[in-house]
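Let's start with one chain on its own, the form predicted alone, as structure tokens.
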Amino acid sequence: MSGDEPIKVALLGCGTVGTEVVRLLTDQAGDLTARVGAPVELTGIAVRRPNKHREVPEELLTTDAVALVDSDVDVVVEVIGGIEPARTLLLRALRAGKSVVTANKALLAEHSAELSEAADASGADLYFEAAVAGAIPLLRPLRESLAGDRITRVMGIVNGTTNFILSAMDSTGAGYSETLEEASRLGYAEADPTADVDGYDAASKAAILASLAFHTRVTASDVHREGISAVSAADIAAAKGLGRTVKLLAICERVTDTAQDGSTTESVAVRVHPAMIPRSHPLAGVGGAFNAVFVEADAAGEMMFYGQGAGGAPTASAVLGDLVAVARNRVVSGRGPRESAYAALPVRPMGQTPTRYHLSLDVADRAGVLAQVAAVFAEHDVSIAAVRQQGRVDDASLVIVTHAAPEAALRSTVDKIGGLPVVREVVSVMRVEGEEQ
């Protein structure tokens, strides 16, 4: 197309984020078009009430998003959030040859080979940089800048309301109750903390992270899952006292298995939950709302990427930033780059990757505890790494961290040791991450 012709962009929605994009376009309009090579114009603005939107001019504003998708624009942008109305509208827009920009995590994670496969058949752009860590350039690298190289391991802070709830928790020796409610007073957390809390934006991000790093399609069903409610003020102490915190990670690794006749097979293995990690490892540093994702890869080594994970104008400015390659390539008549899913790797169960736990037990403190809970962890051949052991008047605390092993003998470890005469109780489980195995 023409350098004079204009980029007409339609935007659905106009919450938080939305009314960033309208800014950033209104504010940098000159400095987009030079980028771009010709001047980008929002046409329209879809959203379900007009009187609520008094901060954008009242002309683009419809509620009529079918027909503002099917109008005479080049670029859908949604930030509507959710599987329904954004998946029908984004297919509509990307079979008519529209490109698409996209914020939208879940929808992603769940239908991302869908929308994929109607913007190759249409040489349609579909951009994405939004749905993952807010402002931080992390997709893009890892679809492209990193696409010659072998990536074995992602693993990171994607999200930024537990990842503050956890850090105050760990800096003021608080609960998770109180730290939650602290959270959601000072607008770090939603009224319904759920999707942040149990894990399900995380989990919805490492699918998609899974998915560039691997050439394989992830979806969120095959990301182990599991949030921080059950993080105590205990756990937090625990893992001070070992020089560790604790972060919800989203884990995604290349899994190699290698056979008694020297062949390998691979496989992916992805799961979200809170994990302890040394003080010393650059994760451990992230506090707040604040997200970073640590990259490993055979030729590059080791990467993180680090900023703002959330928020109306960082995540905005993620979605500017693939408006304009989007535009550039309207410009040239070119394409962005195409769904990579040729590995095909499969997902690997959870009960069969390689895991580490921390143990925390009270125990009667009579001679021969430490034997009788070394022979169900041998019996289940997993091998302890340290053991740190301290008596009290009539039991004791018994800290045991393993080397890596199948979660499910870790699992099968734990609940027999639970059943041990001599074993109180199992007070904490948790993982350990970070650290040579």
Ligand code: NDP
Contents of the next structure:
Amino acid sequence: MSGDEPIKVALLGCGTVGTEVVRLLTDQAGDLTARVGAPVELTGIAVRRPNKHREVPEELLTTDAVALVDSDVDVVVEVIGGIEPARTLLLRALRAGKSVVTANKALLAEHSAELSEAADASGADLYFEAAVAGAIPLLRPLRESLAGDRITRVMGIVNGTTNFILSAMDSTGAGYSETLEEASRLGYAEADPTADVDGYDAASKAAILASLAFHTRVTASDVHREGISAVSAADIAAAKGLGRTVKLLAICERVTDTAQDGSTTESVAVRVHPAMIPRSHPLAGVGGAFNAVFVEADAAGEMMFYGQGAGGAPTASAVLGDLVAVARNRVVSGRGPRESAYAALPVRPMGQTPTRYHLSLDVADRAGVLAQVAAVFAEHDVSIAAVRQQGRVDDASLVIVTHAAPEAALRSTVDKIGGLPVVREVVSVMRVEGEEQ
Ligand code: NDP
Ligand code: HSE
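After the form predicted alone, can we look at the form predicted together with the named molecule?
Full assembly next; the chain just shown is listed first.
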């Protein structure tokens, strides 16, 4: 391709993100030409309702996304969202050798294998920086900058809506439902907030992060997922009392088991759930709708990536970064990194994944109660890290934090403790992250 020939781009979708992609492509046309080494020309925009899009040139709009993908374009940028028709359109583009830039985490978390295989077969690029943590450059560091290191853990706040709600609950002491209503009123939560509050959005992002970090195909269905709707004002208060705060975390870990003969086996554990973290942890200070991801690697040590995880302009920034990268590759007839899934590590079931629990109990305040509770922990081989008891008139509040133990053992311990006659109420159960095991 010569430097005078334009890189022709088809845009699929022109909503919150797509509108900003068009604006950046227009406003920065001169700079983009200089950075790519060829002009970048937007040749068409596929939407459902063209009459709604007064902000973009009318002659570019079409409702025929298939025809646009099949037209003479070099790159297809997809910001429609959802599985279909995005999947079919992108497979069609990749199979025809057209490079793809997408922000579609739901699609990638389910279908990245077939998309990557289509890209490999035709030699096209598949870039998706905007799919996780909006504007924050995170996937390229995992895929390229850290490709020579061994990543052990990726832990982060990757959903802005839930972080806004949990931050507000922490600062006001209000309950979940009223805070969600406030988040909707302020425009932070969508009309249907299910994907965010039930953890589906974060689980898709966790699957993408784990796949890149551990060179292993991980899909959304491999991710243990819990949302924030069960987080109560009591949980938040219990966390505060212990110098902690509650965050919805996406946690991707490399877990190494050592057998009696000293041999080791590795697996990956990927989960999304609310957890208490110390107020001194770097993720604890991430408030409002911001995202932040903490990465640990053998040689590099600890790193944190922080910034705006959503919104039209921030997400479009990541899309444009990818567009420049794939356009440059086209100009030099090259290709960016392929999918790397060679490690193919097994995904560990949640029941076998080591975690730590915090428990807050209302118990009868009499001799032998602590011993009965401690006996249940011992029976399940769960080691206690800390206990705090506060007596009242005829009952007591008992707070217990465990060492790391398999999730299944912790869950059975809590179930059995809840059934002890001396336990009046299990007030709060929450996993603990971000501190020594
Ligand atoms: P919007 O709902 O705002 O926009 C979707 C666009 O796709 C609309 O222009 C819509 O057309 C168009 N569209 C829908 N179905 C079709 C179809 N069948 N054929 C052609 N066009 C279609 O979504 P967002 O911009 O918010 O999100 C886009 C993608 O970016 C999603 O994958 C999302 O997960 C991801 N993303 C979004 C972020 C954000 O902050 N919004 C952050 C990070 C990622 P019409 O307008 O005519 O209805
Ligand atoms: N709904 C998502 C969030 C948008 O709240 O973070 C970004 O993917």
